[in-house]
Amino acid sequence: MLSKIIHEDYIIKAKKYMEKGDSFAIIIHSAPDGDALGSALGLFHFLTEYGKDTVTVITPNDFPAFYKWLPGAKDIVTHDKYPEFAEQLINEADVIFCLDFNEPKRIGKLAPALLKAEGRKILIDHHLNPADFCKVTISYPEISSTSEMVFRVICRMGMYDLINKKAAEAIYTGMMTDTGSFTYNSNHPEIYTIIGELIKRGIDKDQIYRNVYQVYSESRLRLMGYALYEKMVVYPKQHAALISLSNEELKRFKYVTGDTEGFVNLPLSIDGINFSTFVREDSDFVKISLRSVGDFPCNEFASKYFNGGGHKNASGGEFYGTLEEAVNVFVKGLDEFVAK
């Protein structure tokens, strides 16, 4: 038995605004991780169940190839190949799910159709601070990733015979990518009583594990190799540990989307490491990935140093200027935010 952790106004809402709806468009950020792509087909397979025959999941841009076989990524529509199209799936939706982002800014330039399509707006995310821009917005920091709560959601409805077998692979997957394996952000027994339940859906969490963490291209195992051997910085007295990749070293390694996904997690394995941080030079600006073990707050460090946030273990951030500046601003940071 799930506690009961969502408002039930905030259910009574959300089941109302489903049941009227004909057309649904579900909108995840960009770049969008394991989470953010296995609540979106999880809550996407449960209205298709539900008879609901248009539905459309709707991505700012490409994700990990190591995701594709996903049950419906095929058909997500991705805004940065089919823009006009995307943006008009947005605009005649009478419902309209926003996954695993906390406010317009993270789907990019999706966020302008967004913002002025008509139809009802429900957010189910798990990030602090959600911005004021849905009429339902079920927000829950303390639950370990959004994929759950489109779980609980489900439950609460009254609607868990609902969740099949294609659902519930996109839901342990989420849960999956979003907690390292369940190695933080999961001491809560009832993640383990989903993962129950989701077993009982048929899925094979094992093979899931395979299809996401065991299935790489002979660059991107390279590409690791090389940013453990010539990249990683370690900083012992601060227990931390930095790895950086320039544009010019991503296409050395032939780098597409995704390739890089996890390198943040690796220097954790080193003793005495408790706090990683991955910086990887992008078209417009360094993107940030930090994680933590322990009681090291990284998602504080990322608000301070780089304008993000996130969970205490798990977050990230956008930093403007050069990788250089980047490294060198966390190198200050972590002599600032340590000896504090």
Given for the second form:
Amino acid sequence: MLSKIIHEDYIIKAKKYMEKGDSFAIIIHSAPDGDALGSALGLFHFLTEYGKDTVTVITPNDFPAFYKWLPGAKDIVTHDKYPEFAEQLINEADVIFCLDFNEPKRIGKLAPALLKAEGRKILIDHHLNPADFCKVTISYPEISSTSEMVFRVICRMGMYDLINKKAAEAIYTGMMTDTGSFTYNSNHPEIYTIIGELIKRGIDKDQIYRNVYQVYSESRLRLMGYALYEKMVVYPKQHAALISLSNEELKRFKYVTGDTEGFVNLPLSIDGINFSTFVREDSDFVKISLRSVGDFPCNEFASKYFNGGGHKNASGGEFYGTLEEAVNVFVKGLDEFVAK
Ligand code: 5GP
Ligand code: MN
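Any chance you could show the form predicted in complex with guanosine-5'-monophosphate (5GP) after that form predicted alone?
The next block holds the full complex; its first chain is the one shown before.
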């Protein structure tokens, strides 16, 4: 049904570890997004259906409220809330799945526990240049979401029937959010074959869209209005735009985690703009999000100026300095990098 993108050796090894293991830890990246959560919970429900009863999803820190409806989300263990418990689970796991990240740095303070753990580690991810820290590295950047990869891995193990409705809801969420609701990285026809199969499992894809994108607070919408009206700077010559928000501004609009999700994409709706950057002051660093359409390599810009990386059209990074300095780095980068 689906083409065999993933190498057979990886499937055999992953299946063997999975069959032998009794306890499982599933780890995802800091500031988890829909794909990190969707792939992890998809795998969680599959393993549970398969009969494994010691399976835990572990995240470095909290995730946006609009993902809390995901089946199983309530049982996710957050490392910065329960550090000892999270580390113990990782330490004791027979098998550790690393989902939606390509290097230990992406899980922040959880990294030492992961690197020290003796369980068999399996990476399933779609970011470029995976580091060598797992026994099995299943990395396919051409696949648009890790959630889709989880679906493919399960199918290739011959266990398609064990994808229940809960797993299907999680997997669909990750596929939807990592493609901007199928508006980018979404031309592969098999994406729609997979969606068809998920719908057969009973998911309501329209309801999932509403659960994720139509549950915002009034203050979030006003913050978006403010960001666009007062804070967006457009650089027509470089086909670029920037939005920056300080802690003080965020507080004014009662910011909670996830409120600025998607802001970085907004300037891309301007005709002629193909590179957009969003800069947000966090507690001890400045978070940078970069998006592009077409050939502009956000990941190269992110790695050159913000010690970050990611995909060609969606990248991120962290900047250790003031918001103003981060904006200056961006403007300088634009001159150097875009006008070259
Ligand atoms: P976002 O802007 O949604 O936080 O991140 C978009 C994408 O950029 C993520 O899927 C991830 O691939 C990448 N990314 C985000 N932050 C970082 C970072 O600090 N370092 C690296 N290497 N990649 C990042
Ligand atoms: Mn992803």
